[in-house]
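Taking the form predicted alone, here's one chain by itself in structure tokens.
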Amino acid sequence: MDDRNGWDQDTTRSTGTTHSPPQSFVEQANVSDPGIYEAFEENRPACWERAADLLSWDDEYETVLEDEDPPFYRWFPDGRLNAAYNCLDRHLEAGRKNHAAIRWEGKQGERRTYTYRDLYVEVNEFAAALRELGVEEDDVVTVYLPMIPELPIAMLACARIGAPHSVVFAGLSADALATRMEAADSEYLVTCDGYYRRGDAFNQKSKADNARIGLEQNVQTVVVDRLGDDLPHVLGEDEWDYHELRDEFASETVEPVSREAEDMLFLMYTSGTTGEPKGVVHATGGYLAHVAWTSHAVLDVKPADTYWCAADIGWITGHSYIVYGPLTLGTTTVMYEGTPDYPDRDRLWEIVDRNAVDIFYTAPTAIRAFMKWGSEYPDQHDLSSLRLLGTVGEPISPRPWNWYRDTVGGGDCPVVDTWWQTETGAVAISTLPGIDDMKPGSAGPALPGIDVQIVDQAGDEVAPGEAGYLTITRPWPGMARTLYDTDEQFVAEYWRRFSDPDTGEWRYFSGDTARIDEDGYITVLGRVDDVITVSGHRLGTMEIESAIADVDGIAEAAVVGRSNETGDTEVYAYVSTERNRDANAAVRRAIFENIESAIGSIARPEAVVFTPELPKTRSGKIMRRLLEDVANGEELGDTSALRNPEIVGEIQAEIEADGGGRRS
């Protein structure tokens, strides 16, 4: 294709064989009428009432969408509700108090089950405790906890009293915590003494203490004792023990605060283009309606299910699809504190087997790791309870998609490949599993009620098969309302590029590149800034990585740019093979051939470096910045966020031993 859109690559590569959902799944699916797409299109914005109807409202809304001040859209603005009531109280009132709400699996093999009654009691007690500490409506409470039950309890306690929560991923540093608390002007912190990392006690409170030192505001801190005698700790001034504080309010109940639908439910910080984290604001009514609807329609969640989203609540996926979506629908949601390979590589499948999990939702990064480890691990367990599989977090190429469906799903489990972002709040692109065919490698069409267009630099729609910018042309309920304390940046970063305020045309710019086929199925190619410019040609790293991953025996790959002696940029590929597959010259040649066939010779890597694994953060993301430093022989940046920092040295040694993996 030509480069008028900023790409120079063949984007017509097939996404793989099309699969239809089995009739047995269609017959039981929550949504199975193909007419839903037309119904949403012909009746917008009132079509979103079916999402709002999944909630209980204190005051019913009269207006679905208020759009007089775009892009600051307001959903169900005259309605009132409480998120904690929707996740807890109404299920008790419906006679389901003894139904399991959360099944928690600890890193050391601990297990806890919370019924909806148990969760209701503990949330109320902690809500009362927070009020005693001085938390009032609209105060931002920062939560800095690992994957332990006290994390969703704290979130729901905040929601109950009308205090927005700001969850900070437990693996982030003290500086990152301080930056987020300062930006939110948060004076309340819920943290813990520590947590286990591969069996070792890790001190979380020391990071929280260091963060507090750098803050101007006085901070009231609640500390959960997670480790007991394994990591003794001392409470200082303005610090309280979580369990002792809760015990003071044993059996107390707190009336849920009725919130306007547009009141902030939570604040979530995500990476920003300026280097400073952005505080994404999500409102109560629209967000809750959207996550409930997509949990119901895309993930096919039913109250009787045991559902497991294997993400971390510290990120938006955990907010939407571990806590608010499933609990709003009254299902059983599984929480797991550990990693997929500890104490052994069958840990996840053992949990699926023992809990008879119906729906499993995880990231392509994890799936590629499962492939690499081998099918013998899932084969050790009975996974026949699984009814639906899902992927989230990044695009998934056909090979791992098919492995996931065949090995984990038994060959006939529908797979929903979902695209969405922190800013969209909930799934925006995916197949509806009870209606749509699946195309491995393609996320699917935009969901009913969401209008996605792939456009060129001028904002004009591109032809099918061409790459372009992924935009959303009309508002949707789960959308971010603004960035905390910076409406101007919100407009500039997400809306200004492809909008024309003079004509009233407002278009959300996702920052992702994608292509769309003749059937309206969208394949996401990666971030706009995930490109390498080689001899003036802009190459998408995701496209190259997908071509490498499609080679038989490859588990995963990461591609970066390397500056050579003349100052030009070369493609540098780091590749991890599947278990029991040798990394040799034949595999390297196959990689080169597949890239040339799928994209073109311009994308052929200057080097392919084989490595046992790729450097990843504790949330499972590949740290490409470090790989770029290694490729360019530069001083390494901060490695504290890595869960496997030792691999960087191994990669450097491999490059030296292999002559840099240069082209043959």
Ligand code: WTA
Contents of the next structure:
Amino acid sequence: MDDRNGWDQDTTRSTGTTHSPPQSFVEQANVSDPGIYEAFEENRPACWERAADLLSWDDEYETVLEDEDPPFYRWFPDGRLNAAYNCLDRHLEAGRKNHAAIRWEGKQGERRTYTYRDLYVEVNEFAAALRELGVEEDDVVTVYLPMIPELPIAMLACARIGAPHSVVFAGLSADALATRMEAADSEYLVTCDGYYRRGDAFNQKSKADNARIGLEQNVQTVVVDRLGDDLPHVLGEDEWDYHELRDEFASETVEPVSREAEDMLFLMYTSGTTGEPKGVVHATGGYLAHVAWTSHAVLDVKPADTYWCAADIGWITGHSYIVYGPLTLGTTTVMYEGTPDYPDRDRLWEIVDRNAVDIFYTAPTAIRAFMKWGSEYPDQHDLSSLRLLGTVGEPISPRPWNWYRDTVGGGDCPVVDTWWQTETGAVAISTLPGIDDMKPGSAGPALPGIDVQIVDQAGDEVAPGEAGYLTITRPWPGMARTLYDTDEQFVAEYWRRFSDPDTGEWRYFSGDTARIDEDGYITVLGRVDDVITVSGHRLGTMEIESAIADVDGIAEAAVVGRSNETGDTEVYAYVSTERNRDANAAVRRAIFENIESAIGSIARPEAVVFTPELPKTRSGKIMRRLLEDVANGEELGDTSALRNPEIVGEIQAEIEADGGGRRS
Ligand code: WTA
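May I ask for the structure of the form predicted in complex with the named molecule now, the form predicted alone having been displayed?
Below, the chain from earlier opens the complete complex, with every other chain and molecule after it.
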């Protein structure tokens, strides 16, 4: 097989050690009855009512699942609800108006607490303002904000008036923003003047301005003044100041729009196998039910908790587990704007300590960094408030898993390793912390009601211990409904490979490889497509390659992921130039500049290796697997299928001469 990630790459993953959840945790867990697996299995799809029951519905649904037109499933289709109502109003009605909803920790050490009442007021005011600007139900509003409270406020204001939001990660470039706004035909943008990066003011508005220049549509733009005098800005035509709008609509309230469960709540663009980002569409009812249910059952969130998911709201993790999941359950969600090592490497632990955080959820890349920095940083703080730890985004191997549990969790916190994707909407594989034993390095069993199978090329289940493709049969509430504007691509990307529409057997393909053990525990191995995860950002190698290929004088580029000493993935680029063109420093600079303007600095390669040619098969296909092995210093397999096998040695020599291709 010529998929990118080999099956056998990680035989060291499982240590064989399992940990049972501590009794003290089990006793207080939201879900602790092992019978739940069977209860779900025996009662499908009605079992998902348990998730939907965590929500307040305007009109109760009668049908749980409508599956006449697979893979376009409809969940709770005759129910109606509003997501902002579920996140705000109902907690006020329950007498919890003074309970903290968001505790925001700014980059400059600022702190702001929003009670549910505060959040309700501001969301209403901004919803009224959006309406006044012309936003109607089903208009897509693009939100291009860093981790400031106005980001979730804008999302909830959109949800309140039934306008789907499309949040674009603030670190992405002007071009990336423009592409997404154009694809979604979005005529509204919420952004800010800028934000602080390691103490320096960084201009965000100029990126937004550049994006708007290239767009055909007029864009009404709201600008949050984050930096004040540190970065003065002027407002032009169609531009509005966020705070002035709020003043204008002070104390106004807006009736939450009752949405059909299947109406779109938001769009989230993510990288895929094609060069173009995909607009993943999430529906209101099923998505909200699934994120609320998993926040309850997997993350064990309770209203009295202080809960912290240290992700960015610009990606799906933040949508589901900083905003919608915790707020639906009425808990206190911590929102952190900064980085883990500024002003010092104990920053996160200081925040945990000061806020007495109960639940902490982060990514393996962060955990590996903490481990590298050493236990002296967590040791400086009292972390005894922590009850549960979580990880998401990439496979985590046993060593950082154990370090996390022992050093951050004090040895007695369960750790949930949660597997899911932008497309699954919410967690699909994880141990239930109040029930299941944990096996470091393995995410755990599929959640109750989720049917994961690991299959071979033919779609047949593989034996335990063997690697295969991670697929899901039978629908689940949080699943993506389609790709914006292209049902066809939705079917092609996720369903066609393993489904047989003739027999009515539909099988979702995640793009991941995994293996399952005798107990049904799933170890995720990696992706098979051209997607790499760099510091928690999902990047399409094709997007990076086309940005490189746009540079004058470049013939071709191949981008792969390279695992560094810490275990983090870095972008590694192989580039061939056109005949008679030198691979000089100017070309290298142009490559970096092009990538930054097409995608953002997160996609900047760690290394650029110039080569006269890329290794290709006789049919002309670039051998990416081989290039990945070269980048990772792995032993190379059979190269006889290559048309130009001699090039491999040349590339290796170039890397050696160059100290890993790492000159910049
Ligand atoms: C990977 C992030 C191993 C996987 C929520 C998936 C994981 C991709 C895990 C989705 C995990 C996520 N163990 N791998 N616990 N969680 N992944 O869309 O490859 O940004 O397909 O969603 O991250 O990334 P996305």
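Take the two forms, superpose them, and find the largest set of C-alpha atoms that agree within 1.5 Å; that set is the rigid core. Here the structure is a predicted model, which means the values were calculated and not measured. Numbering follows the first chain given and starts at 1.
Core-superposed comparison between these two forms: CA of residue 597 displaced by 2 Å or more. Residue 177: CA moves less than 2 Å between these two forms after rigid-core fitting.
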